[in-house]
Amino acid sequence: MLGNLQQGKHTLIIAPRRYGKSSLAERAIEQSLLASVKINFHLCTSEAEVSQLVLDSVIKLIGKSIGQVEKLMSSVKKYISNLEPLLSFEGDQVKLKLTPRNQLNHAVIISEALLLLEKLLLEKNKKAVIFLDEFQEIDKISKQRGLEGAFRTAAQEMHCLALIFSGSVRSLLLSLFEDENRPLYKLCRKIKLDRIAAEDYEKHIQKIALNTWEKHLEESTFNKIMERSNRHPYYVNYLCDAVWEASLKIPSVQDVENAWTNVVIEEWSDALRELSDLPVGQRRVIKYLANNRVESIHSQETCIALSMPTSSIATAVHVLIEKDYIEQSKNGHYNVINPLLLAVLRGAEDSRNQLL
C-alpha cells in the first residue's frame, strides 16, 4: 500500500467491519510522509453535501501540500473554468474559497476540484493523498452514478494525487468497483484484509508481555486469547486491553477467560440490540450457524431445524453475508465474523425470547 501512495496509484481496501481498514490507511499515509486529508462520507445525505465536502478538503490539502494560497492564485485561475477562486482574510490567515460560478452539476464540481489539486501538485512537483472513507455512501446518494463518474474522470488523470477508498459495507464497495458496467470498475489496486495469522499476533503480543511482566505469556494463555477473539483485529485489541488492565502478574488462561467474560458483559446489551434489529428469519439462521457446524445450509436437516423453507434460508444467508455478519470459509462452512456476537448467540439461552 505504501508503494501505491508513493507512485500515485489508487487503492481500494476491502475488509469486514472493525478490521482495521482506517488504521492501515492512516499508518501507510504516515509512513509515506505525504500531505493528506481524510474525507468521511458517512453523514452525507445529498450530492451537494458530497461536493462541498470534497471542495473543502481539496482547499485544505492545497494549503498543506503546496503552500501559501495567495501565491497560487494565478495557477488556480489557469486550471479552473467552473469554479470561482476567492481569497478571504481570517485574522492573520489567508484562506482560499472555491465557489461554483453557476448552478453546476455536483459531479462537475467534484471532478474540477480534484483535477485542480492534481495540476497544482504536478506544477510544484509534489505528491499528496486523499483518504475517502465510507465511500459506499456515494452509491446510496447518487442513483444516476454521476458522482462515481466524477471521481473516475478525475482519478484516471492523476499522477501526483493518490486516492484511498474504503468503507464498512463490503458488498456495496465491491459493487462500485467490480461491476464492469459502473464508472469505477478496475480503477484501483485492491487490498483485501484477512484475519491476521496467530504467529504474527504472537510476535507483537509477546513483545508487549515481556515489556510488562518481564516474561512471555504461556503458550496456552496466548492460544486462549486467539480462541476467544477469533483473531478478529478489533477484539484482539479489546481483549488484550482487558487482560493487561486486570493483571498485576503474568496472566493465566483463567485470567483471559475472566477478561473475555467481562468484555461480553460490557457489550452484551449492544450485541442483543444489534441482533434484535435483524428480521426474524435472519436471527434464526445466524443463531443456528453460531451453534452448529453446518455442512449444507440447504439440507433437509437444516430446514427442519429452522422451520424454514430452503429459499428463505438461502435469502437470509445471502443478506447476512452482505451485511458482514457471516462469511463462508474455504471448506464451505459458514462462520459468524464477530466473536462478541458469536459469544452472545452461543450463550443467549436466557435471552431466547428476545432473539427468536
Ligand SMILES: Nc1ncnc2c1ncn2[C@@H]1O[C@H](COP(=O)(O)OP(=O)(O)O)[C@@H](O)[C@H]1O
Given for the second form:
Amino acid sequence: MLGNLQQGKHTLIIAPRRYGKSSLAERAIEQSLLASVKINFHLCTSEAEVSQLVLDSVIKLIGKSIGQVEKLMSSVKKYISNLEPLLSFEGDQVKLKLTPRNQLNHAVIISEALLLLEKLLLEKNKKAVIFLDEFQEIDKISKQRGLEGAFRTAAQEMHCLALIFSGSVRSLLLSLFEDENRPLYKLCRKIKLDRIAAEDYEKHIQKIALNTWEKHLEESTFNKIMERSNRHPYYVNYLCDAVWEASLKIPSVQDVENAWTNVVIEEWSDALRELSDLPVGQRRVIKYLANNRVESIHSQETCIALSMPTSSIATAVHVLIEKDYIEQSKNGHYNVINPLLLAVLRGAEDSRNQLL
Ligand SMILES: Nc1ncnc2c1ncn2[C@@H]1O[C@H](COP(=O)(O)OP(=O)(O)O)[C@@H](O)[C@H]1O
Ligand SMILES: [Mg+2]
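Switch over from the form predicted alone to the form predicted in complex with the ligand, please.
All chains and molecules follow, beginning with the one already shown.
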C-alpha cells in the first residue's frame, strides 16, 4: 500500500463494512508523509455535489502540496479550459477559486480539476494522494457512468497523484472496477482485507493486558474474545473496550461473556432496526442461516424449513452476500459476518422478540 503511494500507483481497498479500510488508508497516507486529501462521497446526492467536492479538494491539495497559488497562475491557466481560475484575498491568505465556465458537464469538470493537479505536481516534481472513500456512491448517483469515466480519464494519466479508492458495498465496487465494460476496469492494485489472524490480535491484546493488569490473559479468556467478536476488527475493539472498562482485575472467560452480553444489549435495538429494514425473504433467510449450519441452500430441507421456493432462497442469499451480510466459508457453509447481528438473530430465536 505504502509502495503504491510512493510509486504513484492507484489502490482499491475491498472489505466488508467496519473492517478497517478507512483506517488502513489513513495510516498508509500518514506514513507516506505525502500531501493528501480525503474525499468522502457518503453524503453526496448529485453529480453537482460530487464535482464541487472534487474541485474543493483539488484546490485544498494544491495549497497543501504546492502552496503559494499566486505564483502558479500562469501554469494553472495553461492547464485548464473549462474552468475559470480566480484569486481571492481572505485576510492575508490568497485563495484559488475555480469556477466552471458556462457549460456544466460535471464529468469534464472532475477530470479537468484532477488533471490540473497532476500537471502542477509534475511541474513542481511533487507527489500527492487523494483518498476517495465510499466511492460506491458514485455508482448510485451517476447512472450514465459519466463520473466513473471522468475519474478513469484522469486516473490513467496520473504519475504524481496516487488515488486510493475504498467503499463499503463490496460487490458494487468490484463491479465498478472489474467489469470489462466499465470505465474503471483494471485501473487499480487491489487490496483485499481479510479478518486479522488470532495470533496477530494476541500479541497486541496481551501487551495491553500486561500493561493494565501486569498479567497476560488466560488462553481461554483470549479465545473467548476471538470467538464472540468473530475476529471482526470493529467488534474486537468494541468488546475489548467493554472488558477493559469493567475489569479491575484480570478478566475471566465469564467477564468476557458478561461484557459481550452488555454490548449486545446496548446495540440490540439498532441491530433490530437494521434487520427489520431487510425485505421479509432476506430476513427469513439470514435468520435461518444464523441458527443452522447450511451447506446447500438448494436442499429440500432448507426449502421446507423456510417455506420458500428454491429460487427465492437463492435470490435472497445472493443479495445478502452482495450486501456483505453473509459470506460463504471455505468449507462451504454460510456465515453471518457481523457478530452482533448474529447474536441478535440467535437471541431472537428464543425469546426477546417476535419481530424477526
Ligand atoms: N487493524 C485494526 N485492528 C483493530 N481494529 C481496527 C483496525 N483497523 C481499524 N480498526 C477499528 O475498526 C473500526 C472500523 O474501522 P474503519 O477504518 O472505519 O472501517 P471501514 O472503513 O472498513 O468501515 C474502527 O473503530 C477502527 O478503530
Ligand atoms: Mg470507512
